[in-house]
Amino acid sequence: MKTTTILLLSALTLLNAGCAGKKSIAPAPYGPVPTERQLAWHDMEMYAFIHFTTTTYRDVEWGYGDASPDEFQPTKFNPRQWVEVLKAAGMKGVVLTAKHHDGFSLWPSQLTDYSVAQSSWRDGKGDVVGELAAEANRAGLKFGIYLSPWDRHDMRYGSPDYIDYFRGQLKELLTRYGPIFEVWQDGANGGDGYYGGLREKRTIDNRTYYDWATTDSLIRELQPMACIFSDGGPDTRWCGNEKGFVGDPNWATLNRDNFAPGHANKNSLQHGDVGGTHWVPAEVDVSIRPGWFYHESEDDRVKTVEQLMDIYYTSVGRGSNLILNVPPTKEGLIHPIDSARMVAFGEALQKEFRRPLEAKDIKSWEATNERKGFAARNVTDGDNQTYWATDDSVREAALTMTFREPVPLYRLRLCEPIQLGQRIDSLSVEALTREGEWEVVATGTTIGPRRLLRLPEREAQALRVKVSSSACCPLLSEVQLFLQPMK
């Protein structure tokens, strides 16, 4: 009887699917699509990087590995201050260098004698990782960790034993501090160092030495929702530079097997690969200062709000995520200049997108082609699971929104339903002016999870978005216009 019931239900499901298919059939996914963890990562858009270790106290960028643990003395260490600054800037998470190349561990690791437990700071009872993780959780920020594969202090580096040590430390970090949203794998691999007192140079084969597949499996087991970052993923990729931009076009797909941490084609990293084998979106890493660690000499070189806004548009605005580094001082605080700049950046972002045009202000939605069941007006319903779609045979299409009253243009946000892949390779935006003329106000290439466009100051009666996809039918889940801020 049970088997008969299952067969009957299956038949009814197929019948209903066939009936529904006559009414409307959703477009098939195109190419690789993001996993659940990647979709959650895309939603974050922007988060912070914190570079902090003994290197901070030596006024250098890469610690050699020979600093005494007692050199680490953040006498005013205040992770709550860090988190409050990051939250005010609009960050949704924070990634900490739990261990940088100097090998000094910012948590009391049981696997080494080179950590905060050996420092006189807080009588060896300090835990930077633990306190920051707790403060991030309290403030509603997600927490991530950076564990340098290269260790310039440990005697075992270059031998198989070091890999066991590296994974052991990774296990400590992934089991002690709650949910981890990202694990950052740096591409720095080998060179000169202290290595337990042996001042020498050690080289490794960065494609084989670390056996990344086994390490990634450990991460999947312990933190299944953590995205793994490296030069080539597997979940997110480096953007190919540290200047604050990703390429244009920017494809979220990559021929992943061609990459490994420390082994990368920078052009592919900046642009992705059209029709790539895997979904590996870009992350833009940049520091608010010239360096990654705090240097007093750079106090007058902190990026301006205008520079940070430009970075936002060339990273988040091109469909990547932004990880912005904000380095603490020797005392363990975000410097007042950096703090003020971050707060002002957050205020500028809020102002930028303060006046979204509401659906009630749109008189009509028209499209040159509209797939049955996937109407043009879906782009303004506030649901990224619904979208406008064209018929399978269509490669170019336009969507026009006519406003009830002329509106002042300012910014435009476009999104594809990336759960079905990335397909749009070019776009243009036209505005119908008061004079009744259509004027091109923006052009671009890829969209992916989002595209942010700065529009010229115009009053428009209507807006037309033209998109094309050389591979398959184009789809749009969001067309959100933002009006000029009130003065």
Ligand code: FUL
Second form
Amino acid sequence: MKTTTILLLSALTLLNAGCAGKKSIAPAPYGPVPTERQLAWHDMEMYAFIHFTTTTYRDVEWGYGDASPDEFQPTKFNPRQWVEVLKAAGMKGVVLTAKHHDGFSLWPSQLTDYSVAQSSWRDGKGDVVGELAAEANRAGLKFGIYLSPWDRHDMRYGSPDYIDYFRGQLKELLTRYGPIFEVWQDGANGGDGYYGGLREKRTIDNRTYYDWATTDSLIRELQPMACIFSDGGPDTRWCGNEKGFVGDPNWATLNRDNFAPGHANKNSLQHGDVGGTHWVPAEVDVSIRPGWFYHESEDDRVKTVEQLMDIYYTSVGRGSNLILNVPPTKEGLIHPIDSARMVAFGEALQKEFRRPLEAKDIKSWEATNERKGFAARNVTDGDNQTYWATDDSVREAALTMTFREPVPLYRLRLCEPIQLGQRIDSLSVEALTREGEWEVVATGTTIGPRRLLRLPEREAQALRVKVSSSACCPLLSEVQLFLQPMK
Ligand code: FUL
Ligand code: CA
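Just the form predicted on its own so far, so send over the form predicted in complex with ligand FUL.
Below, the chain from earlier opens the complete complex, with every other chain and molecule after it.
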């Protein structure tokens, strides 16, 4: 192209922009933003945890490391049944304790003589990791692994040789079983154990012993899309408790460099750090039973659908992911009580979100401020990439959707376009009732990837969402209203 043509074209562009008022310019990202692997992880929302090993047969929570491999006898081992149950509950993935603190490996590891290969179960030909990975894959569930850094069986634990062994095992797991979406690094470390028969106490300095940076780069190399979970990330963080909730507010940002494994600040784990340096979202880990492993004595203490639903709203509903543990029995099956509960939970969840309000039922979208090219109606197109934005100077804004007919309120899902960072720190929702009054029906703090709200029973002609963001302009990608299900 000749220079004169280029000059002419740019002059025309400027002229066009001038006629239309302002050019449409996307808001700049605010603070740290998620990586591609973290964005994929956010979409997972809810998945299962499976705690299973020789510890199951000892009826304890922490195996000492001295159980004989022959004690592992899941005579009815059926990972297809596990996966069916998990799928019915709406789980999108499953993370297995490939090795728990007792040190027994659920796959035939070539690096130890303490695995399923040494068990008389299936004449040493069994592979729990392989069979579960295959079933998960068949059913469309993503697969993840837990490899306990603390190993109460292995003689080498506490020495540099053990770290080589640990990395060697990770390598086996990350190269044999297809794509891994999460590697779960547990924080429990050191103490007494069998340690090759020495039966002693071993303490390690968990700030230095594991050299996590080297292990993390091995994981990156072998499985670039796997999120690494630990107390302080690097990719996903523990929520600071095992009860089934993340803090409110919940920021995905964290001052990650303040963290060393096992030296976590509970408040930062539960709430994140406002304006934190890294994107490290929280994961809520909780068991459907009091313990992580199956105990017959807890058969009557399986969480109810109501409890599971409350957990759902205080984890997924606050923008965190939920990893729900469902431990198999000694036979290698999910217990009938747990499976019935999971299926009922799945049905209850479907009912929660059965009647989405459709965009065609909305008469108008009005915003107190609308950035050029980022219209309010972008919040009802079902696409998280498209969003409503305000001008840069705005800190508080409201969006009102007026319905064609009054509708029965039920649930509300709000989402921020987190690819541009997390911004909103407070929200309130008002409904225009049949009587023509504006009534506050919900209030809250952060949104992040999502905030789910249970609304009171009201017929509403319109809904107004007010958001504020103290450091930058607020953005919303989705405002999805769900209506009261038909009786
Ligand atoms: C903890 C472990 O000590 C428990 O046994 C369990 O695996 C839980 C998920 O993490 O730190
Ligand atoms: Ca959208």
